[in-house]
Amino acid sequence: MKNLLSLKCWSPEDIREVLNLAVEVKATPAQYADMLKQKTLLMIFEKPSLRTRISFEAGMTQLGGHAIYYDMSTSPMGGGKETIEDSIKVISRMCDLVMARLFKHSDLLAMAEHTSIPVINALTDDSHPCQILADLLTIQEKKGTLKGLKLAYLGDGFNNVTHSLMRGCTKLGMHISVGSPEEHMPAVEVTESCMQFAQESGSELIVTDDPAEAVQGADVVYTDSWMSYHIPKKEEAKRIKTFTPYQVTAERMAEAKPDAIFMNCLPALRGAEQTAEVIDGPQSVVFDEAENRLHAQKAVLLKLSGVVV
């Protein structure tokens, strides 16, 4: 557990144990207060962030350590003056962990191969490990395990948040269900490895256009928004008459289980990705959700710190 660049690098007891320090962090986090007492770990974004940042930085904060922002449009690594490995081999020397929130995903493995240091995936266009770790942990909270349930995701398929969804439920025998157009279903390569995870933890992972077929018997249902940070406005009016179908609505909840949760990992639209009944109602945990981020991120820190073995 060098690094956390994804979750299919992880193992499933890694995950696990990530969710374990993160129960217990919540629980009594005066036993953690100065655990990374002189620790510093530099925040780099290239991407705009609200939970990430606050999350991160309010974490390091209250394990004793201190965060770094660091806003690449206005240095030297993000204006082309300085490459990422010459930048992240002086990082490694000042500082004791870094986390990137990137566009490529290359470059957070160029980070990782150049560094003597942790490198934590913050969102990258291949996945958001992160989100999906205090996904997992509020799942359990609410219903007690993780195997054997079924999520359910709807909407744009082939994003960060799906993926790693998909790498995180199938490695913990969590079925999944991804319910996406045709033309915006998961990348083939993630939906193949995914397969082979759910074959060795029991679990079953299915990716349909229909999301009726998706929804059906879920446990959990899952959304993000349809206009991430990078989608272009002018595809705006496109993209919404491509996923208005995937619309989280009460009656699409009504075909979930009776006690199933929605989740969306925010930033969220009402009357886009689901409508306002749906994720004011009395089945969202959307802010739970958000707040363990700030707990599963910690558990994260305090192991690739490795001040907790």
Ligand code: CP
The other form holds:
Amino acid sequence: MKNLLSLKCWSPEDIREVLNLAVEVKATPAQYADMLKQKTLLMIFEKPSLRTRISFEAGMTQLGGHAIYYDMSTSPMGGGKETIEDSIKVISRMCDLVMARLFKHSDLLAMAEHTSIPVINALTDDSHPCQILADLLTIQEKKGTLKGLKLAYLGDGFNNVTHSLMRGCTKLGMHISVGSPEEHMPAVEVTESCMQFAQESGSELIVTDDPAEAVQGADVVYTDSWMSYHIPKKEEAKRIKTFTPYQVTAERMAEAKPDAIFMNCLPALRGAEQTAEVIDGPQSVVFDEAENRLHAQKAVLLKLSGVVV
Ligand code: CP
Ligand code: NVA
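Form predicted in complex with this ligand, following the form predicted on its own:
Then the entire complex follows, led off by the chain already shown.
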């Protein structure tokens, strides 16, 4: 567990270890208060953020360390004045950990290749593993288990959160069904590798364009924005039309199990990927889910720093 680039690279045991540590960190934060004393996390952002920035920054404070927010648009790296390779070599002389929210996953891999300090994926075009660790922690808290549960994802399948959910669920033996329009299905290589993970963990992965089929009997109903940060505004009208049949409504929720929970990684738009009635209703756990970003990422920081083995 040197980096957190993608859940694809973590074994089911790695994921469970971090989730177990997150449970401990959440229950007894004082016990971990000085564990990253004198350590610095650099946080590189090429896209906006509320949760990721604040949870990492607060997390480092709570662990006794420090976090630096670094805006890519004001950096020589972002301006094309300095290569990623040179930048990361400099960063690794000054910082102990680095996390990055980037457009291209290949840029994150380039960072990891040219440094020996731990690199954390804070969202790329491929994946959002930190989010899914928090999601799994939330599901475990609400349902008492993960293995054997069914998660239904509705909406944009060709999406970082969807890809990481597929990897996380299939690695841990959770069934996952993705309901997306034909032209927004998950990346083929992600589906293929997750079919393999599902086989190994004894779970089932379904990818369908039928939202009713996807949601039937689900323990968790999950959706994400139809307008991810990188999607141009001019595509909005077309995307609303395409994704509207996949909106999570109260009627759709009723097709899942009666005790199903509703999740959204946030930011959310009421009246788009879900109705206000659903996200503000009794089945919604979105704010517990958001809070768990903090606890799950503190566990990631502790593990990758090597202070908790
Ligand atoms: N869920 C999530 O990553 O939120 P932010 O974009 O606000 O960081
Ligand atoms: N899929 C979304 C997730 C936001 C946290 C995006 O990439 O913008």
